[in-house]
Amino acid sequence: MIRFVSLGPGDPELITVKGLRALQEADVIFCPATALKSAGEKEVSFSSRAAEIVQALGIDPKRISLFHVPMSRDREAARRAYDQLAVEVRRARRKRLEVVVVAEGDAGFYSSIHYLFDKLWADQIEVEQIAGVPAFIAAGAAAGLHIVKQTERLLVIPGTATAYELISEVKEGKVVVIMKLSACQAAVRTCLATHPEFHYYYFEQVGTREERFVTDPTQLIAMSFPYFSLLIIRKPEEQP
């Protein structure tokens, strides 16, 4: 079986208690790695917050093999990446190697890892998803945050929203989460600006030593949105 074990945002503390006993069983784990250039441009290394999170929860660093995920909206890049991990996968559990491939977050969930997924299950490979925390689920907590109270709707989008889109499921009455906040860092901020009465609550590196959490409109407009980011805005509640 290979095991597809989800990591949470950044805090190693949360992560599962069965994720974490499948790293422990692991012979072999796969985290995704994005590229850094060095000065000259020509010597690439490799970055990983997953394989910081698997090490920082006491797993030794030689079972641990990056995979490069390549950092695009082309997804047809990415794709090739799962293509060429798929067959590492293949080969590594032709060992009887024990395998685990980690995603940050919830692997079910924004996760781009639904690619091997997908591929592996369509060929008849036996594999687990072993669920975890996302991102802002952990922010709000971290915040003190009900994210929704009672009755209320919670929708949780992509940064391919519109300003028009957020505003208008905002005054509905939606509690609205913002995911990947960097790809539509324009429409956040003509909401920002012409809706300063809603109330936001930005999430910056959440679980991480530079974790940053801002609610003021004026500070968030003139703010740049990282990757790892995202956003919940509200309505504010109607006084009786």
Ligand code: SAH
Contents of the next structure:
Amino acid sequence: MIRFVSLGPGDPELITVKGLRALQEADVIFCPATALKSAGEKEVSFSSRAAEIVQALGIDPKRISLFHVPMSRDREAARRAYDQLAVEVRRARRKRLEVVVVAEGDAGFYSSIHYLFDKLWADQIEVEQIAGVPAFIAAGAAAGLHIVKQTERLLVIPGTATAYELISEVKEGKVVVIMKLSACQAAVRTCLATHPEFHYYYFEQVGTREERFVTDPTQLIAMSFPYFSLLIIRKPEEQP
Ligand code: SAH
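Could you present the same protein in the form predicted in complex with this ligand, rather than the form predicted alone shown above?
What follows is the whole complex; the chain from before opens it.
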């Protein structure tokens, strides 16, 4: 069995008991890493938030195996990286090692690693996906929000939204969560500028020491949103 463990969004304590047990039982834990180029653009080092979470949970770092995921914009390169990882994962499995592949947040929620899960599944290799806390749920909890209540509807958008879409969905009464906020900065700024009366809950680096929570539209409009940020927008409650 190859287990895909959801790590939660950053706070190591937000993993499930089941996920932690899978990590503890693993012989090898494959963790996604991103490349950091040096000033000369030559030497490359790797950074892995996933590996940091795994180590913070007291797992032996020797069991961690980093794999490089190219920028998400380069889909073909990412696919090749996952194809290569599939080979390594299967090799480890043939040696009868307990294999875990980790994902940040939930492994089935905007998670590119799911491509590997689908590939193994299609090849009839036994895989299991262990649920985890997605970033927007952790963000809501960090700010004490009741994200949706009663008959409200939630819409999750992945950063491809236009300003028009955002505004009309919120006006219709939906609570909108925008993931990958860095990909739709202009649309969000237009929404902020034309509808300062909406309620905005902006979160950055939830569950880490760099966590940031901003609700003021004037402050938000001047900001630039990094990759690890998301925004929840809702209409103000109507007065009875
Ligand atoms: N599988 C993840 C989502 C990965 S997509 C999950 O379940 O949450 C990557 C996007 O998730 C980022 O662009 C950002 O919008 C959001 N995200 C992930 N971790 C985050 C964090 N710690 N703080 C804020 N946003 C985060």
